[in-house]
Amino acid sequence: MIKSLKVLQHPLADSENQLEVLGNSLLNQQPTFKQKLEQNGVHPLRASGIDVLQLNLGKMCNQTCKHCHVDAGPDRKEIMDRSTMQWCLDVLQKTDINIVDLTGGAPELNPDFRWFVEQIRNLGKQVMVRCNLTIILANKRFHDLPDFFKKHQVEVVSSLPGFTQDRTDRQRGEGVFENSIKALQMLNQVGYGQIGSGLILNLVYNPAGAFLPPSQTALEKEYKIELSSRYGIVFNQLFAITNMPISRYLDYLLSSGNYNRYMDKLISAFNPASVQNLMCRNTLSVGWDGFLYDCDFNQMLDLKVAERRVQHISEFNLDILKNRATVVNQHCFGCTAGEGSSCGGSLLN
């Protein structure tokens, strides 16, 4: 099994070891991601309200992925508690942000998972679940997870890198292909991705080097196609998602020599066109801790929101987080890079 970098103590499960990376970059010549927004008339970026709350459940997984910007595994054992859901559901009551995505780890594995998306829903609040697909099958307990979903109405969002055994298995750890398209046959049982079921089923597609990804709309028709001949696998959008250079992805474009390479790729792929659908515009990221975040990107560099007096989900202000100036760094040309890219995918589709 691969051990997270927390565990192995590497210098890159420390966040200001990233930071100091990202920030070297700077000796290449290369410009700030400050620097573009400013040159494109954007000062400061600031958020345009607040549509989603994206809560991080726990770093625990039960798969160790390569390019996992979370750090997650097994060997993880923070997970978000009661009291702290419990300040987000206040917050969900008190508010029309109407759209929680819940994620991880794998959130499933947080003991209170299904009491939360229960509380949730009783709210009127739509409920997005950012499942890795093997957890359904990892344990006897999960199995029921599609019909739960299915009973809640939860829109799940699932990772699959690929169409193809050896290019999943490369990214995600051996068996987790096959364990994936078993789970996607469970949740095309129940109704998931079937046309008129109003069961949402979208996959997410990362690319496994050091690249940009295709065009979604393109990769989209690809994936329905050879899923739905191969496997009889229907769902209804895929999310093309930029790598971001951070965490184990960060160690992975260091240890290939492919780190500058690939920031100057990032940063000649600037779209001005992408800034104004930026998810850091419109979601705030609460950490398993409650502490609050521009995105789930900025969470795991611990890049806490600007604003001091409202830094925890016990001190929620909406007035103030609803237009807040957001936190920038060099990673943030990886959301607007080409097509741009957050956790729905292309910002230009």
The other form holds:
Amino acid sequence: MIKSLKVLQHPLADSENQLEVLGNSLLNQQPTFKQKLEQNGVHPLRASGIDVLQLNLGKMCNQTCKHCHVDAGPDRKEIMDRSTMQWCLDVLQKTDINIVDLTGGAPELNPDFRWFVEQIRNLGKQVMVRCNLTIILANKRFHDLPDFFKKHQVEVVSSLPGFTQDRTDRQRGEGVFENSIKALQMLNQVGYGQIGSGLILNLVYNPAGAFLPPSQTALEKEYKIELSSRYGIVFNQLFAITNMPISRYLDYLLSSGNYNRYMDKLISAFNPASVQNLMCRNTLSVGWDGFLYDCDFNQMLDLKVAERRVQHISEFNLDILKNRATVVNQHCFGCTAGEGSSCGGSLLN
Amino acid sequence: MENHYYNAGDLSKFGNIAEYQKDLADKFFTYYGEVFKDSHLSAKEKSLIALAVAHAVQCPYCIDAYSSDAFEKGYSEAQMMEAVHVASAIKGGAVLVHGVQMMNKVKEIGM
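What would the structure be for the form predicted in complex with the partner chain, rather than the form predicted on its own?
And the full complex, kicking off with our chain again.
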């Protein structure tokens, strides 16, 4: 089993070391993200509201993907507890935040996952689960997840970095592709991705290497043809996501000698048109321990929201947070390169 | 001048050719951009053709650019190598088919 950076006591398991590496890129006379925002008249970048509450239910995962920005894996024990979940529910009850995006790790491994989904749905909020697919087959107790998702009208978002075994397994581990295909077929069988079912199944592509994703539109078209013809699989949308130069992917970039070239590529592909749609402008990210961040990536770099009065979900204050200035760093170039990138894919489509 | 003819860094300076002749460069890059758009052939298919042609014309800049582009667009290593073999077969065939010309000449002058 591949171990997480944390268990390996790798220097990059420490967010400060990651930030130091990102900061060192300035020695190569690369512009800062802040400078780019200033040049385009959008600094400081501010939230325009909070439409999405993205919750990390824990870093435990049945997979150890090479590019994982969470450094998740079977050896990670951090799990959101029920009291933190309750704080999140209180916030949802008191606000108009309508979309809850559950992520991890594998969020389904949280022992309170199903209870939490039911509570959120009871509040009438939409639930989106970032399901790695293989969890459905990982243990008998997860085989009914497609039915559970269907019962609660949960939107499923799943990674599949290729429609061939080679690319997928290279990034996500041996055997992942085969099990992902089986899981997608199980989701299709209960109606996910089928026209008229109302059950949304979106896939995520991210590059298996040191490069940017190709056009989301072209890729989605190709995925639909290939997955349908090869495996009879249907889905709704494909989100093409850029890999962020943090955590395990940063380790890959450095150890493969691709780091400087990748950062140059991200910076030279800076697209000002993507800035207004950045996900940090309408999303609030909550860590497994309840701390608040502008996005999932800032969470992994331990860059909490700048408002010191409200850095934990127990201190949530919509008036303060809805128009907060967001915390930016060099990794943000990953969200503004080319078509732009977010947890919902390209920012320009 | 560098003491060698090819520099990897020069690939990113391709656009600089406009410094000496802007109008023609602009026309060329506009044309280039149009050629590689999705049309009757997809941008992905065109990328693989470009990779094969890059090898046939033995342009290191083009090989660099289209090895990346074709891989990024989703072609596998095996598919890309097959494209190079297509280029090789055509180049090899182009040499060999001239053997007929050689044979014609030899037959013409031989007893």
